[in-house]
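Read the single chain below, which is given as structure tokens and is the form predicted on its own.
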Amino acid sequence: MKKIEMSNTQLFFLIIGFLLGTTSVLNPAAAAQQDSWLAFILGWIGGLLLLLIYVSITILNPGKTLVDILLETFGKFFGTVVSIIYIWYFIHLAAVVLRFFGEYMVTVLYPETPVVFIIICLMLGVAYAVRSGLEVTVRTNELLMPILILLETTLSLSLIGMYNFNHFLPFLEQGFGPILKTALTGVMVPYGENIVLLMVFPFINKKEELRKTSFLAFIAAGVLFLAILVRDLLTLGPEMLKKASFPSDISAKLIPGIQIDPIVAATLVISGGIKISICTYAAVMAISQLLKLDDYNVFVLPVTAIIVSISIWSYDSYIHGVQWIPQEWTMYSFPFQVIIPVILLVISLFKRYSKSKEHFR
């Protein structure tokens, strides 16, 4: 795990697609239909402070992953505790990850299909892509996410012409309040589930440009997300936007003479593959680390099989799982994306202090 290499480009585009993961089957945001596009924003800001926690934390514990971290500042049985905790929460996310893009597979593409077939065989390769090691996963999103990020640029490009701006209106209508509702959602998902992402910093090339990187990502993957529920809900409606499954599969059929959805599809499923491979990795990597092993692969199948079970039992259905998102998963994912980092922060920042203190002394 010592000799894993990551360049800043390889990361820029990993964030990327570790964020479109989520949204790009499941954006919280539409939530407040005409109004989606002020709560992404409002969604967005948040999302950029949780980054600069998470960022933050990273550099002030140079070349220590999450679970180092937590070790050596809570002591070794609260760390284990704590980073057990995590294992347990990185698991979590790729299970519900996982099923939404079986859901999205079977309604899409294969409706004939059971979702378990679907599941299971997202989640074997997913699992060879965990024991190809993480380099192999970042240099294949490195490949794909250009490509992905081009599709959508020439889908909102080629929808233009079908822009309704009267969709905007009429503003505020239901209040401020169902507005902020959706941001606090948009914050937890997707912005907070970079936590993930500290089992991974610490192997960039170029430390000193972590931050620069990972703004300069998120900066570039926020635009990406406002442009494509834009054109959602310029195309659709805010009726349609809130209410469609899939609104970017619709979109994507609306183009005449040219059958896109289906490259699409198979490049959002690619996507979500990415963000399920790197919440795997971090949890079969925290478990190694634990154990003060060299080699994650033992786990890897294990770990794999617990996911696809967890995946299987989570809910009952898409629309159960979207209205369990919103008020469930968000206050449940609050301690593990905002509570304990800000934590860490703080006493990282105290560590600083103290240490730069007796410096000068």
The other form holds:
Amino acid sequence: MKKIEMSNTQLFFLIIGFLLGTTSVLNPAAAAQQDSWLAFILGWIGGLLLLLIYVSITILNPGKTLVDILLETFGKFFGTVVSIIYIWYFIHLAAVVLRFFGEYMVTVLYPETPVVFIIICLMLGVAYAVRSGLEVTVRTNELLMPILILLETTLSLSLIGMYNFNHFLPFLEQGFGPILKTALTGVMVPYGENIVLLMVFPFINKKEELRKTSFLAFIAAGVLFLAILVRDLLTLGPEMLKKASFPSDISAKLIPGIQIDPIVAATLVISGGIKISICTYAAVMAISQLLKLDDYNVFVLPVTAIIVSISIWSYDSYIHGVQWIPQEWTMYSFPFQVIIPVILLVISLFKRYSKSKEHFR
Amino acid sequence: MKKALKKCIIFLNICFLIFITSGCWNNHDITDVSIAVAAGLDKTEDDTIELTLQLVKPAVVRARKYGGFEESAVSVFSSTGDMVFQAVRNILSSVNKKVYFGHLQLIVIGEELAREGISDILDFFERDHEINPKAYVIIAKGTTARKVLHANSKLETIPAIHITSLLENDIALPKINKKMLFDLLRETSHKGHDITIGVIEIEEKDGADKELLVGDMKVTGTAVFKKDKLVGWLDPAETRGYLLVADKVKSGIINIPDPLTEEGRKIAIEIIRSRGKRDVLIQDGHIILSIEIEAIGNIGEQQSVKDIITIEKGKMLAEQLNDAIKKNVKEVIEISQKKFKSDIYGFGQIVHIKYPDYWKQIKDNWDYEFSNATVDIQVTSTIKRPGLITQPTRPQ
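Can I get the form predicted together with the partner chain as well, since the one above is the form predicted on its own?
Time for the whole complex; same chain goes first.
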């Protein structure tokens, strides 16, 4: 396999882009209304713990991707089975993100375009990016991500005149129940999806700085998310925030004196594209590693085709989708995001412990 | 050979890109759409909704810009339907090109329809992706939206733009209640907040057969709603009192009686800054609605002969201004409490924010609580400058 080089800055922007994904327009915590910021912060802390687990797994197994680690810990047979399940998860995740991208475009910008067409157009770009290799994807992302951050900041700043701080109140009106529920969803979507990055982490140049870089990126993405969420809450108010299909779009439409709401779609193409690319990359990479092949290019087109079809089949309508994500999708992701990584961490720690004990003798 | 193949592939790629990047699926050229600038909604006699659209003729707008072109730059069409969207589609039986709503500036709602409730008809405007939430909403008082949109303008090429720019005069004339579609929807969804919308009405005309112009109409005054149903009106002076409390006055003139000279003489104060603060206090189970208004003004005009620029007299003037504002505000809050029982200031929302538990107990009969609450009005005004002269010029 050819050597892949990735600098720390590139990983930093990659994590930000990956986390923003399509979640930036969906406003993951909107269900908690005026307390959504609190739900978001709780979810963010939970996500930080998960990230700690993922990074520790990589550090305990230096230079190994998720598939290598799985094969090593669970043995050849079970390792292969679990890897195949993970490959399915990566593909499914890419499909879900892709579908939400399509739903946004169809609802807001192109109401008469079939969603398949939009999905295929984005997926062609993604396939090209994945075929060109991780380095190219990551470098493109490094170029685009500052633009995205600039655009989001511009949107948030230009709405400052519309902010109404009363929308934070009354604090804790519904009690902690809905907040915790929203926060739990927030841990799974998008933070738990960081598990995909275990396929990317081993390629970083300075391995000793992995922990620092990923946490910095996580904090930066959290701040960016919070800026988006607070902007939507303060401009729209809790009631509108809850009922809007895509809150970011409505708040962008309210920018006084100028009509720049398509910027939201532009940010979505950047961050959604990166997230889908990384998921696709992880899937094809995992397949080629399982089959011990040097080149994963053969798998790119089949896998993209599968992702497109799954994204169409995964649910019938937007309404189905929004209900399905917090209810079933989070339950379904739980083993991938929490249970298996925790088992991996425990076994890795145990191995390390016994190894060091041997060494000590 | 391989090089030729590569070139061929690149060429094909470019051709492909031309197709996928040059426009969206339902691409319409600007010449193939009719651009709606204003929409009017009325109730017909047989209980359907009548939609009136003011459509722009871009070629005429351009020609009139260079003068000497008498044709009207807009054409007005109407259609009916059970619901708004149906009426929007039915209009295509008379309009030849598909209507584009992206430039909609104004939504006029007829009085009759407003009395039956507006939230049903506004749903389309909130849901459709083309509609700009920054469009203004206005109620046609004593007339129909259809008639308002049929009026022509002598000042603007597009009559709807004339009306919206009249609404934007609210920065200098605090009798105009300008309401954006989005703000209206947001206020409707707030708990404990009844809505108000600006008003357009036709003034008396000289000749009966004269063509109606936007200049013959005025946009001052306010329509008061309870939930989403129109219940009554505030006249222009009352509108000012309402806007002062709602903290929406940017600048305006208040005439006060001259405290020094004989009856009937007046001084005009130009309010240059004003701040309205609403609060709710609960004392021994009694709700007290507290209103604080801070106004800063300059002397704009004086009828009397006396020199008023001394510290004591300045204070007297400020007192007079306090009284004038207080009277104005009190009158409006009494109307809203007793006559309409409609919480147009959003005091209920303040209770909801400040006392969430108390709000849960009283929210079902908030109307009663609001109309029986004690009101406490505090006005502090300052008069800053006399203008270029300190004494009026009078024959000696």
